[in-house]
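Next up: just one chain, as C-alpha cells, the form predicted alone.
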Amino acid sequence: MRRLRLAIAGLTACSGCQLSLLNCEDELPELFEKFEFHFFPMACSPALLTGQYDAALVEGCLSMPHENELLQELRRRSVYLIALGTCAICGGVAALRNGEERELLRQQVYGQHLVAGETFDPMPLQNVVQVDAAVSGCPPEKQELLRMLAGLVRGVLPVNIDYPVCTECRMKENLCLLMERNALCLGPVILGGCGARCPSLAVPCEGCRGALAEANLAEALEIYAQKGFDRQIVLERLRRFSPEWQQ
C-alpha cells in the first residue's frame, strides 16, 4: 500500500495544532509508514509544494494575501482540505478585532516602525476554499488528529461532532459548574470533543473549541442572566474564540 501523500500548513496562527501533531512522539514511527509529509514548513525542509496531494491539513486564519495564494495552491493540489484548529474553522482569536481600523491596530501594536506587508481582516478557511473536513480545539486532542489520520488511511473523513462539553462533562459524572456552582462555563453551546478537559479539573470551559452548530443561545443566554451574568460580559467571553456570534 502507498502511502500518503500530506501537505502540512501553517497560516496566522501561534502553530499549536501542528506542534499538537508533533507531540504525537509515541505514533509518529507508525504515521511514517502510512505518510509521506511531504511539505510541512514547521518540520521539515526545503518546503516546496510539488505534485498533488491526497490531503492538505491547514491550521491558522487567512489575513495576509501571501497566505490566500498559498491555501488557493494548496486547495488546487488536494483531494482533501482539512481546516485544523478553531482559528482555521471560525477566525479565533486572531479575529477578535475584526471591523476595527486595521492601520490605527498596527499602530497601536508596532507604533510607528514600519511592518511590511499588506493584512486583511482574519477569516476562516471556509470563506475562500471549499474546506471538506474540520477538526476542533485550541488546539485539537492529539487522539482527535490521529483518529482523522486513521480514517483518511481508510479513505474516510472526520465525523463532524454535534454535541456540547456539557454532554461529555455528564458523561464524566462531574458537577454541573454552571447550575451547580454558578460559574460562567460556556460548556452549554460550545463544540465537545475535548473529553470536557477543563471543567473535569473544576475550570469552566472557555469555549476553545468554537460554536456548536445547534446550539440554542437565546436560551443560553436567557440561563446565563438567571444566574447572574450580564449578557454582554457572556457575548465577549463566548467571542474570543467564535468571533461570529454578534447576537
Given for the second form:
Amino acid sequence: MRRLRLAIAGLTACSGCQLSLLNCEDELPELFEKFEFHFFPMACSPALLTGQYDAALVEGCLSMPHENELLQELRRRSVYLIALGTCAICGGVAALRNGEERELLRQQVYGQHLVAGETFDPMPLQNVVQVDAAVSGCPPEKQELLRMLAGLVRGVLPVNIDYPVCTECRMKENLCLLMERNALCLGPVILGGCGARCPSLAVPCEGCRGALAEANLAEALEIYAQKGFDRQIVLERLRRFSPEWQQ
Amino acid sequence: MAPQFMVSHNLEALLERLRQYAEVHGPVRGDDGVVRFSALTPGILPDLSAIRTLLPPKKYLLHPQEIILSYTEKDGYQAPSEGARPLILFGLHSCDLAGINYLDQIFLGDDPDPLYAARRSAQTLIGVSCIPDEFCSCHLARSPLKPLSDLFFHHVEGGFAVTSSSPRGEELLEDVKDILEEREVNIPEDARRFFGQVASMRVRPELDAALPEWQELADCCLGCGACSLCCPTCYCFDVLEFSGLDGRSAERVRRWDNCLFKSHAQVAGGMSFRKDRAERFRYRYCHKYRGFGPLQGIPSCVGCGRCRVVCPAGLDLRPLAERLEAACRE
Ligand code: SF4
Ligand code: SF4
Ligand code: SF4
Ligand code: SF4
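Moving on from the form predicted alone, kindly provide the form predicted together with the partner chain as a structure.
Full assembly next; the chain just shown is listed first.
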C-alpha cells in the first residue's frame, strides 16, 4: 500500500499539538510505515511543499499574513485539511485579547522595539479555508490523534463528538465538582473526548477542548450565578479557550 | 419455613462467606463521599444506609464503553473471548432490581445479547429493603417490573430478615445457615410492594408535541447526559468502529449513548429525527413513563431518583408525569 503523504504545520500556537503527535513514541515506527511525513518543519528538515498531500494537519490559529498564505497553499495541495487542537478550531489562547487595540497589545509585549511583521486578530482556520475534520484539545488526546490517523489509512475522517465533558465524567462515576463542591467546572459546556481528564483528578474543567456545539450557555451561566460566581469571571474563564463566547 | 434472621454484626461474616463463591460488590461510600457499587473486599463494608449509588448496577451488565468485536484479516470479526466472572451484587434496592428486570427483557429477549447474557447469568442478586427519600418516585407510580433477586434482606430490629426467591438463593441460604437463625419476625413493608403490579394500561393518546413543557425543559437542560447515564433503565448505546494503525485490524466499540444528544437520532446524510432538544425530551419522557417498542405500555422509570439527584439544572419530570399519566388513568 502506498504511504499517505502528510503535511504537518504549525501556525500561531505553542507547538504542543505537534509535540503530542511526536510523543506517540510507541506508535512512531508504525506511523512511518503508513505515512510519509513529507512536510513537517517542526520535526524534519528541509521542509518544502511540493506536489499533493493526502492530508494536511494544521495546528494553531491564524494571526499573520504569511500564515494565511501557507494555509491557502496547504488547502490547495491537500485532499483533507484537518484542524489540530483548540487554537486551530476556535482561536484558543492566542485569541484571548481579541477586540482590543492590536498596536497597544504589541507595545505591551514588545515595547518600542520593532519586531515581527504585521499581525491581525487571531482567528480559527475555518474563517478562511474549508476544514474537513478537527481533533480538539489543548493539546489533543494521544488516542484521538492516533484514531484520526488510523482512520485516514482507511480513508475515513473522525466522528464528531457531540457530548460535553460531563458525559465522560459521569461515566467514570466521578464526584461532580460543580454540584457537590460548588467549583467553577466548565464541563457542561465544553466538548468531551478527554475522558474528563481534570475532574477525574478532582480539578475543575478549564475548558481546554473548546465550546460544545449545542452548549446551553444561558442555562449554564444561570447555574454558575446561583452558585455565586460572578458572570464576568465565568465568561472570562470560558473565553480562555473559546473566544467566540462574547456576551 | 420460618423467615431466617441475621443479626447485624454478622454482616461481615456473611460477606466473607459470599466471597468464597464469587467477587462481591455492593454500595461503598468513597473518600469523596460518592457512593458507588464497588468491590466489598475484606474490611470494606457496604453502606446500607445510602439510598442510591451514582451509577446503577447496569454498569456491570453494559459497560460504559467496551469492545464488542475485534477484527483481524485472519479471523474476521471475533467477539471478546473473556468469559464472565461470577459476581455477587449485594445491597440492591427494589428499583435497581426492577431495573435489571427491565434490561433483561431488552437484552435477553428474542435475540439475546451475548455479552449481556454471559454477565447476567454469572450474577447473583441480593436485595436490601429501603425507604424512599424525597428524590424517589417508586411510590408514585406502581411499576409492572419485578424486583427479582436471589436473596433479599429486610431491615428489621437488630438485623435482617432474609428470604430467598430462587434456587440459587436457596442454595446460598443453606450454605450460610450457621450464621442465620430461625426466628419469628414481622417483616415490615418495603419498597418492593410498589413493583410487580399488574399494569392497567389503557391505550394512551400520543404525547402532545405542542405541550410547552417540552420546550421549557429543553431550555433548562444542559445536555450533559447525566440523567440517562445514571438511569438504571437507559440502555441506549452507540456503536463505533476504530481501525488499527496497520489498516488491517479494527475494534468495534459500544458506548453508552443518550437520547438528548444531537447524534442520537441522526442518520446518514446528516438528517435527524429529533432536531431540537424539546423533541428529544418528549422522546425521553415517552420511554421513561410509557415505554416503547416491544415494551410499549411498560414505563421504564423505576423511580430510583438518580436523574433528579444528578441533574445540574435540577430538572424533575415527576410533576409532568403526575399530570399526564394521572389524566390517562382516569
Ligand atoms: S465535575 Fe464538571 S465535568 Fe464532571 S459532571 Fe460535574 S460539572 Fe460535569
Ligand atoms: S477536563 Fe476540561 S480542561 Fe481538562 S482536559 Fe478535559 S476539556 Fe481540558
Ligand atoms: S427516569 Fe430517573 S427516577 Fe426513573 S429510573 Fe431513570 S433515573 Fe431513576
Ligand atoms: S441531567 Fe439534566 S441537564 Fe443533564 S441532560 Fe439530563 S435533564 Fe439535561
